[in-house]
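Next comes just one chain, in structure tokens: the form predicted on its own.
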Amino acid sequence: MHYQVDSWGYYMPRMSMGSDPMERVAKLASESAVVIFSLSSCCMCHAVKRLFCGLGVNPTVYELDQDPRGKDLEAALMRLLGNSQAVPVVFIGGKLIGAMDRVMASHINGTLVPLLKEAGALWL
């Protein structure tokens, strides 16, 4: 894989996997404790990335608009979520958490931090 530093200051692997977008999403989502599929121009994506960084988590972020096959991944994420808004999509411990509304609900009701600890993204 090739790596590039994105604006958040951590490494973003360039995708060079099989042709099925759903399989690629599943593989990428399982490679790190916290994975965010994002668009670099999306304000909600920015907010969810800031939330995780503010909690002390260093998520792996895939900026779909910076990948030549990002549209295919975006369509696969839309199918997973069952709605028209594909990003941001968050996976913790390889499990789909969902879009911004689900992440914020988990944060507000106190279930987000335990999920992050269980996945090994937080130690304290």
Second form
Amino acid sequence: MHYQVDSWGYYMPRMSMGSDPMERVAKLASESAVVIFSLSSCCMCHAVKRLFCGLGVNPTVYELDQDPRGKDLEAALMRLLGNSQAVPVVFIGGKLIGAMDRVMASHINGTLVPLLKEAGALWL
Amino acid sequence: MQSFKAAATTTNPDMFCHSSIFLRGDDCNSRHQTRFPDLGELDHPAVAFHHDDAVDLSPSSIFSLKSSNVAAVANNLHYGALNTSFGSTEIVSSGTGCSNTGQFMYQKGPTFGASLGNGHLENWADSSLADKSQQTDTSTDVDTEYKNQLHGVQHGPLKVDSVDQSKSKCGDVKMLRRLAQNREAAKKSRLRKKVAYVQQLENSRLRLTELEQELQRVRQQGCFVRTGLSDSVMGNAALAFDLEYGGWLDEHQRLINDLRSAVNSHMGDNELCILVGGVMAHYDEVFRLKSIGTKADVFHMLSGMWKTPAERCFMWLGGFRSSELLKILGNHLEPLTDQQLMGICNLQQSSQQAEDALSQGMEALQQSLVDTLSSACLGPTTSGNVADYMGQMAIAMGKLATLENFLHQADLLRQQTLQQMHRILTTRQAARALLVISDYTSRLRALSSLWLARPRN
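Same protein, different form: I have the form predicted on its own, so give me the form predicted together with the partner chain.
Okay, now the whole complex, with that chain kicking things off.
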């Protein structure tokens, strides 16, 4: 696997050729502790990435506009979330957390950090 | 007390010879200005401080003494040893009228010579009254008076029997009883005055908030008139939000006032919970209004023109900063359990982190907008460039659309911070927190009004 290290400080792995977009999403989501699906031009995605980096987490980011089959993934994510914004979407420990609003709500009510610790993305 | 120090150095040494009874007999004149605790050491009971001067202990002169110390003293008339049972603001005297007045002598230095020279107590009685009413802290005043009352009750009327010699020196029981009654009356009248003053303060505060709301509304209407009756959707949306927000503020103030009187009247937790819930639900209402306003006119919401100038200055992404709010609460929430303290600290930290993330997202948005609008384009004159220009504009429009999302996330953050705070705190703490937050906001708004109304040279 070829990994590109970005200025973000996280890995951007090459995505393997899978079949069903949903399956690919699930597979990619389970490969790392914290997975963010993003678009490089999206500023809200930028905010989410900065939130996790600020917590000391090293998220795995998939920039869908840099993936040849990114459009399919975007569509799949839109269906998953049920809204018009495909990104940003966050998975922790393979489980779907949601978009920015869910991530923030989870952080404010104190459930985000324990989840991160449980997934091994954060330690004391 | 400086006044006492002054007294110590003034010309009437006679007084201070007698004051040996009040002081530890060693060194009257060098007595420093610590006040009443000194008197705790006095164990010599009643002595007239001025044999020579006809001490005018006529009821009228003494009854005009309204300082708290009078009451304190009055209610603890003991014969026998002096003891200081309270703080520095009152003294239990040995139970004679003389020693009472002796304490006024103690307090009111500068006028000693003058008044006692005449043997009249009226002068410095009045001035000590003026002094004491300003010096004493009203709350300790009331507390100590209540304490005094208790003590007074316990000890009942004067223990006349024990000390015969003082009887002969300072008048009879009837007069002393009258003295006590009059002190009671004086105390009651002071209490009434205090209540009236507090009531006046409350009314002034209400009036102030009313005025500032009125001012804001008039200004909004003024703005509306100035911009002209615009038929544009934007103008209407902005105005609609402003009006709704004005109404929300009024209702909010009413709810807060109810909450405040509930807290002050020590209402039970069950009823208080309902009031707190009402305020929280009302906050949800403002977020709903803001959400509608954001969809209709995001720039109006971001501009903060619906807020007063001072509020607008410290605004963040269209509203208050959650982390700032928690800092404002500060020590007002104590006592907190360890768990609560940790919860509040975590909340402050996480709200700060969320704010930072959103701020950085906004910066990225601004940067990309700058990049888009400043991209090398020779203006929409040549045909090729028109396409580029329109393309860039379309991209810029897309970026602007995300502004709504940021504003929305910021409001969500604010709402969730309030809700989490409500979850962590007990009902009473939450009530206090809401009052503190509301007070801060209304003071900021009042500051705006004062600033706008300031005289300009």
